[in-house]
Amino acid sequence: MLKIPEWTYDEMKQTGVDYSSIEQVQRYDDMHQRFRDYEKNSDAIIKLLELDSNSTVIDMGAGTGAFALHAAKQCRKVYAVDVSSAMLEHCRKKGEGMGLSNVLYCHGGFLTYEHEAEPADAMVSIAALHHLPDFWKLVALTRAAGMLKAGGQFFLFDIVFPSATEDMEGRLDAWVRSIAERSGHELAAEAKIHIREEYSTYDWVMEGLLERAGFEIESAEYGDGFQATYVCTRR
């Protein structure tokens, strides 16, 4: 059992939207499946990382299983890790309904999950790291690197803000409006909560954190809506 110092950041507490209830988690899954193609997105990541039937993968911040459950169809073993018990239970029920037997459902996160198996081939984390302040992001990423084999890959997707931009207020307003137009006012409300209460950082900070944690950044892509995608290799 991993011993957690008392001064460690409590990653189990909800930051932003509260996903501690089954009802809220179901609403989340229903809403996101209206504008995200889970299987298509997962296949793209699997192809990018060149994962196959021999690969073991950690999905850090697995949520309702958007990536983990589809990766399990193509990989040897998937560790679905999440700090929300409700999210994890929803993911488990979906996985069992799909007849998957190679997914391990693990309650924890970047700071608390202890990977006791052999180092994994890859880790995928989608929109989870921003729940941690920057100091704890480095702790989290260093621990993530330690869970991977040498040369293992880390795929990180998150909201990351540009360090050099004019009229950030205008860009943030435009981002919220575009989400409302594309995906509805409910998700736009979550974007406002994200800006106000969560811990998305700057691009130069994120790149520095990844490198100091022991990763080589193979690619860093910054898209519309402050979406950032990093593909890294553990040095």
Ligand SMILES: C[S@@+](CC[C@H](N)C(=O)[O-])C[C@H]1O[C@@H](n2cnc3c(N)ncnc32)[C@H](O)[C@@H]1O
The other form holds:
Amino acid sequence: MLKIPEWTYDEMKQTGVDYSSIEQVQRYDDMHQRFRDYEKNSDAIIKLLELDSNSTVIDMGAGTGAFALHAAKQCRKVYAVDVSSAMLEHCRKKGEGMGLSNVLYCHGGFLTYEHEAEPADAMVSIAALHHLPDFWKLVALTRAAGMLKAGGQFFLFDIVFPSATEDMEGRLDAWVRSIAERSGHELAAEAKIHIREEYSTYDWVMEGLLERAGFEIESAEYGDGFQATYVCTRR
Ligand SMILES: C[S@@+](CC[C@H](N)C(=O)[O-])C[C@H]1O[C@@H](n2cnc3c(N)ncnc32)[C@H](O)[C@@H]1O
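In place of the form predicted on its own, output the structure of the form predicted in complex with the ligand.
Below is the whole assembly, all chains and molecules, this chain first.
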């Protein structure tokens, strides 16, 4: 049996917002759909990555299936991977309700999921990587690259902080306030937990990590509210 070193990071342990909580899972879609259109956003990613009915995709940190379940309508196979059994079960129920038979629900994460099938055409990961400290982000991204075929694509969306730290306090306050105004106080409370307890890193660190993990960064976009979107190709 494979011996896991005691110093290995336990990615099953929840950090920050507790996605193992049933209550959290149940209100997740309701909260997120106040500011996201799952279908529209997923279609844009599918178009950007030029995925089609021959494509296999891994959704790392799939959650309730915001991307995975829409991608499954257009792709050959989708691997929905998540460390939270509660999120994954919710995703499975939704997928079964939609009559999808090409989604594999995999309990695991960036550090533990073993992709035993053929290398995938693409990996999509939305708002999940910040759950790992930086040292483990590189391990995670290197493993992610290993799950993709050469030339395979990686779409990464996450909260990433800018290098320019001038008035960072004011910018963080403004971010939390704008979330409260747009999406309500529950989500603003999660943003505070995010800053305080989760592991969002700096833009220059993230770019360095992606390159060192074996990705070519095709585009890096930094939007309002510390949102970063990277489209990468596995070298
Ligand atoms: C903010 S939710 C995003 C879910 C989904 N991607 C979406 O777009 O709605 C973060 C998800 O990442 C998962 N997660 C946390 N740590 C992870 C890890 N190490 N590997 C994979 N997923 C992880 C959580 O369980 C949770 O479902």
